[in-house]
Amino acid sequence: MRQFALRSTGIIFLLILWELVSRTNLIDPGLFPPPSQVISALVSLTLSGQLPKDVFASVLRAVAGFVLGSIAGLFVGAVSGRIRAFDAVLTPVVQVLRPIPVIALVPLAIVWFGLGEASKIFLVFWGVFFPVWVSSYLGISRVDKNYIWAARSIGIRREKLWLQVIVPAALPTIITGLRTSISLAFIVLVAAEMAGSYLGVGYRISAYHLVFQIDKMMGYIVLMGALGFIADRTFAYLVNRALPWYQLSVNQD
């Protein structure tokens, strides 16, 4: 409770400072509307039904892309981290593709998949895949060989070796990569929705920018930050419930 109060103090101070700066006209309120005006805009958008639809569409895209990208990243990282032949074949390919920014793939995704959901999910998938691959590859390839030798010496079979030794030893690194990918999923999602969409938080940010409705634009920006925060805390909660021996701190950014 005390930590919650301390963290809330920082947010409250930021909101008060934001309100004062806007109200005292140090910055043009039309360009920097106060939080009271931004909250009022969000409330009206919620009552109209538009905001819930945008949130649902964005969350669905982010979750689908995150799940698919994580599964692919975990699989490729696992096989390339433990099997030398796969490492020799897959790792150079992934390393060549990894530096390509997601924003550069937006036109290609639209050409391939159109303006529907598939293009957004593909771009989120792309952004999530590589950090998950890196974390799983490093975690699995750096498992202490003494653990593996000890397990083999007592007769543990290959399939159980993965479940009982390799994965548990690599899990902290893998979880770190997954958690990092959550924020990346929302960052990529905004770029994907701005480039070609008719619904979603990122689309509304771009649309309200074009018509100069700054209060609504800032409201959706704040909303995107809130969605990322909630997703991160939800992930930490699920990890802590599923793995009670591995308590993931909720204080991490």
Second form
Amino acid sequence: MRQFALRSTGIIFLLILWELVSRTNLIDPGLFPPPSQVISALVSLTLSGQLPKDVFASVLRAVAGFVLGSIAGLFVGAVSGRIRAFDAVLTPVVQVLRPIPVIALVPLAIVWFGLGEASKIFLVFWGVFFPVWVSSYLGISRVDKNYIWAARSIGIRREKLWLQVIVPAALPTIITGLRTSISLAFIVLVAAEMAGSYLGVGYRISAYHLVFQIDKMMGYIVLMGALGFIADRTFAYLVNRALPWYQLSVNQD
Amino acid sequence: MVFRNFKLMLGILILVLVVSGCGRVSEEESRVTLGQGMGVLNAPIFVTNKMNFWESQSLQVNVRPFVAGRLALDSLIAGDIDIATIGDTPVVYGLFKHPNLRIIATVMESNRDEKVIARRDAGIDSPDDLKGKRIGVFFGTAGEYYAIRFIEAQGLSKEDVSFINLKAPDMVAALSNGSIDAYVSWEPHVQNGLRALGDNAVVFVNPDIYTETWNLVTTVEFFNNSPETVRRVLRAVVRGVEYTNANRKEAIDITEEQLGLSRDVLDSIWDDYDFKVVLSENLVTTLKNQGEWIQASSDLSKGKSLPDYRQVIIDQPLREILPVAVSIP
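Switching conditions: you have the form predicted on its own, so give me the form predicted together with its partner chain.
Complete assembly follows, chain above in first position.
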């Protein structure tokens, strides 16, 4: 409770500072509206039904891209982390593709997949895949060999070796990669939606920017931050529920 | 010995001062950062840059290109650039939030720059077929205003179509892969769409709904701090416009270099643009019409009255340089 109060104090202080700076006209108030105006814009957008639709569309895209990118990243990371032949073939390919900034692929995604859901999900997939691949590759390839030898010496079967030795040992690194990817998913999503869409949080940020509706634009930016925060907390909560022994390390991140 | 060294150093110092003094131009040189929206309508500025008419006005101009004048406006408001070439619509939007914007001249007028391009295989053969279709529009630009006026002229409303915000260069790809059924934009983007779609494309133009103006825009602050620089910029642009009109072939070549449109295509659409330096009543009317449209269609002007658009125009410098060009009272 005390920790919650302390954290809330920081946010309240930030809001008061923002309101004061905006009201003192140090920065053009037309271009830097106070939080009271931004909140009022968010309320009216919610009541009109537009904001819930945008949030739903964006969250759906982020979740779909995140799940697909994570599955692919975990699979490729696991395979290349344990099987040398795959490592030799896959790792150079992945390393060549990894430095390409996903934002640079936005125009290509529009050409390939159009403006519909596929282009957004593809871009989030791409943004999520590489950090998850890196974390699962490193986590799995660096499992202490003594654990594996010890397990094999007692005649453990291959699937049990994975489930009871390799995955638990690699889990901390994998979870860190997955958690990093959550924020990346939202960053990429905003870029993808800004490039062209029918609805979504990133789409509204771009559209309101162009017609100078700064209060609404800032409202959607704040909303995007809130969505990222909620997604991160939800992930931590799910990890805690699924892996109770891991709770402490998740909270420490 | 020390005295001799002192004399030597003094001599070198005097020499350096004399040489640097000789290098200075007789008139004080001004530096200007100019943002230019990329389009055929910006041809006189391309010409002014290429021919370096700035030099004769003792101007050092750093030119920054923008995909659209709307994006140049952001830089102007932020103070990154001093003057920008922008269409009327972004200025009207911007004035609601940044009342210090000022227009110092119009350099082009056209009622055929904005066009609608559509896919025939989406069932569009006439403007009436746009009902229920997905139309790409770059929000906040003249393209948006034209799109609204265009569908209204067909007896349709905003709700009868789906407008999708797209940056102009992305529209071609979106139309090509069928993500949208049509888009509204300016040149060179319509010609690029035609090139991509070939016979599957159909283009609509309605010259009676809107005459776009392409303007030199600055801020009150820059004008007040550097009125002489603004005059010099205007003089150079007047030369650029005169050259553009007197040397069609060369002006087209320069524009081709900037936009990548073929000279034949440019030649075929060149007469759609009236390149001239003016400040006319048309500008005031256009600004006012769009201000009223924004007031009626969005809450941007909530609690505010429309600006006096005549006051947004600074006519004094152009009146001094080219009195015949100013027809507003």
